[in-house]
Amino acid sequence: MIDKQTTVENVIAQIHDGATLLIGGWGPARKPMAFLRALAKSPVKDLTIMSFAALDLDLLVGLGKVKKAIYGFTSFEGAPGAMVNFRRARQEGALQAMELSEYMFIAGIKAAAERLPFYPTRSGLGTDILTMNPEIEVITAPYTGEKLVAVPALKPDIILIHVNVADYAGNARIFGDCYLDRLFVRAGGKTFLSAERVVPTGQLAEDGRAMDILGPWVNGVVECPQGAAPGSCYPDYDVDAAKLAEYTWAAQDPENFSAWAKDNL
């Protein structure tokens, strides 16, 4: 097996500006946090997220990284906090912005992973979703007559995925829920994992359990103990509630913001 093991510094070498990203995790948990704060330090701009999304999105978008925005959702999920850069980015028309249903997001990244130029789905029909999206077209099914939303396909450059454990072939297991990360793998481009823990191929399979992702769709890997972190990631650890707090609360002033970033990325 091919060694995929690199660093923090090598992955972010590879985004460009105006990559599209896919991150991985759900809301404040297993975001790949170390990743996303080297490229919060890097010279790198105008880059479009997808994203089910929580701090990942915010600290870029206050950083001034991030020209769009494509997610099923933005929330802390019940974490202290609050997407302060992201809200004050839409109020004042400074972010594009694709905003959908978490169906419809799904649905654009199953396109992708299945090379498809569109996914059909039900989701979105007589919302305003398709007001404020109007790229977004509603098609006749062929067999039934049915009106149908073609989610187009969401393509990323580069995908951003924290897990628990992993081998140096890229070969991975994610403990609790995977969320939609073994779909995220598949879409195309570029993906890298940053590990809690890089262990031997044996160790990593040794209770028989099926790996969650497998080394053959990862480009490379990456230890980076507490890489979630101040987000979760369960069971090693939960959100650090005091940074959160205190990261919303520099998030209230631009300027404010930026001096934290000085000083905590």
The other form holds:
Amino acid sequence: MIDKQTTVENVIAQIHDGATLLIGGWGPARKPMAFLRALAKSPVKDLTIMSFAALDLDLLVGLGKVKKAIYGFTSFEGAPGAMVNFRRARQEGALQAMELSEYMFIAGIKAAAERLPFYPTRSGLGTDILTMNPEIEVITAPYTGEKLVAVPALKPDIILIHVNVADYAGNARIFGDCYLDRLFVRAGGKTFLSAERVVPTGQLAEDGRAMDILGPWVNGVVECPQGAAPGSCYPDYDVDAAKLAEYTWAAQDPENFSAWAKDNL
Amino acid sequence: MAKVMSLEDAISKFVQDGSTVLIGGTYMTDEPVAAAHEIIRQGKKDLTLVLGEAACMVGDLLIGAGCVKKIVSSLLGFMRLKPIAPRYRRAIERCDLEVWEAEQNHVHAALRAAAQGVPFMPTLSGVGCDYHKVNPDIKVLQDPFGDRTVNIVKAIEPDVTIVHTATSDDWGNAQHGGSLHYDILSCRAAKKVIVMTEQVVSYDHIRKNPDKTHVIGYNVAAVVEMPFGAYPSEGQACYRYDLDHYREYLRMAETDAGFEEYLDKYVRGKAHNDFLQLAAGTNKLLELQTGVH
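Next, give the form predicted together with its partner chain, keeping in mind that what was shown is the form predicted on its own.
So here's everything in the complex, that chain up top.
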């Protein structure tokens, strides 16, 4: 029987300087915070982070781990937090950024998942996204002569996702909104899941519902109860509002932030 | 609700001469056979037939009956029973059928383009092959980001997609009894969808298992309740396929006269229940249901 259980330390050991990470979840919801906390404490640096971002990106930027961010949005989406570190880094020009529309981001991941060099879309046409990201091409459709955006494949080295329950083989269920995680696992690179619960292989199939993530896409599974806190993981817990407010306050002072974050998150 | 209607009405309203019609299901599973019979009875012609995943009985019947001008599918066959479908083979040999020469992934790329509202979809399928020389809807494009080339497939937007499901509510939110074939993509790509279902159930019943709803009612134009509508193919979670009838069909369809005889015996002037009684009979139908669910 395939057993892909591993530890947070083993997962982080596979992330090298300069790696490109694709992070699952959405805003403050179902982010793999157990992995990211360990990553924050590691010496790894110069990462490229791809994410529908909130605390994940802000934390790593605040701790100086990030060279480039690729995102469809950055927002705590109503939770009491703000992207303080990210804002400061952008204002100071300390962070390379590829700022996309949500669908352009998705199209780039789709291209990677289908092993295509690019994905065609109308999203982004006529906007300054194209001015700010000259590497994105506009092409003429062969049949209609229409102009379309060609979003280049966004290829991750490592994919980190938090799920409600996984089995030893890496099959997994997500009880709330899956967001784009079913797509993300197919984007290439190594996929690691943190899960609220890990059960023996076979138990997940008992109720006959479809699997959200299939084992063959997954390289490692770690049981991490409360692994998305202080973000939310439906239906187990909502965002920890007090902790996020405290985080936002701590981030105002870059001098002390690093120590605070490592102790508190 | 106005969407629930007879098969006769659904076909006469939403399948026109010259329509592009996509058939769901896979090989001998969830083939909307009753719908094919009705299309033949109504004498529709010049159809462009798109097969999501090689529904063989439906494809071969429609081609044999002269309803189809052009086929969009990489294959049409009855697996181990008959790897190349007999009427399909004859039509091509006689140059009576236009063939959209491609791989099945090209078909799916064309449908993905339609589903996403873009005029084409790139794919690596067939790179290095000559598809672009024989199929005007496939072109070679220089990758704007690298040295290689990709194939570009023109969008195909079916006028109507016909799928078979285990259940549906009266608005067309439908649930399969197992595998989804390519029906999710096939329905999203289409202008309209005809859902042929074993049983129309309540909205509340569908809502009990929302994650099983893969055909969404927004573009469903007709919901047709048709028990054993997929017979002789498998109706997933409802009944097994009837290999005996497939074998009988393949025997008869081998010749022009035999195929005409088949149509007269089972399709022309026959309601679906007549077909079921003639081809299987009540005991056989019950047997096909036994142990399934």
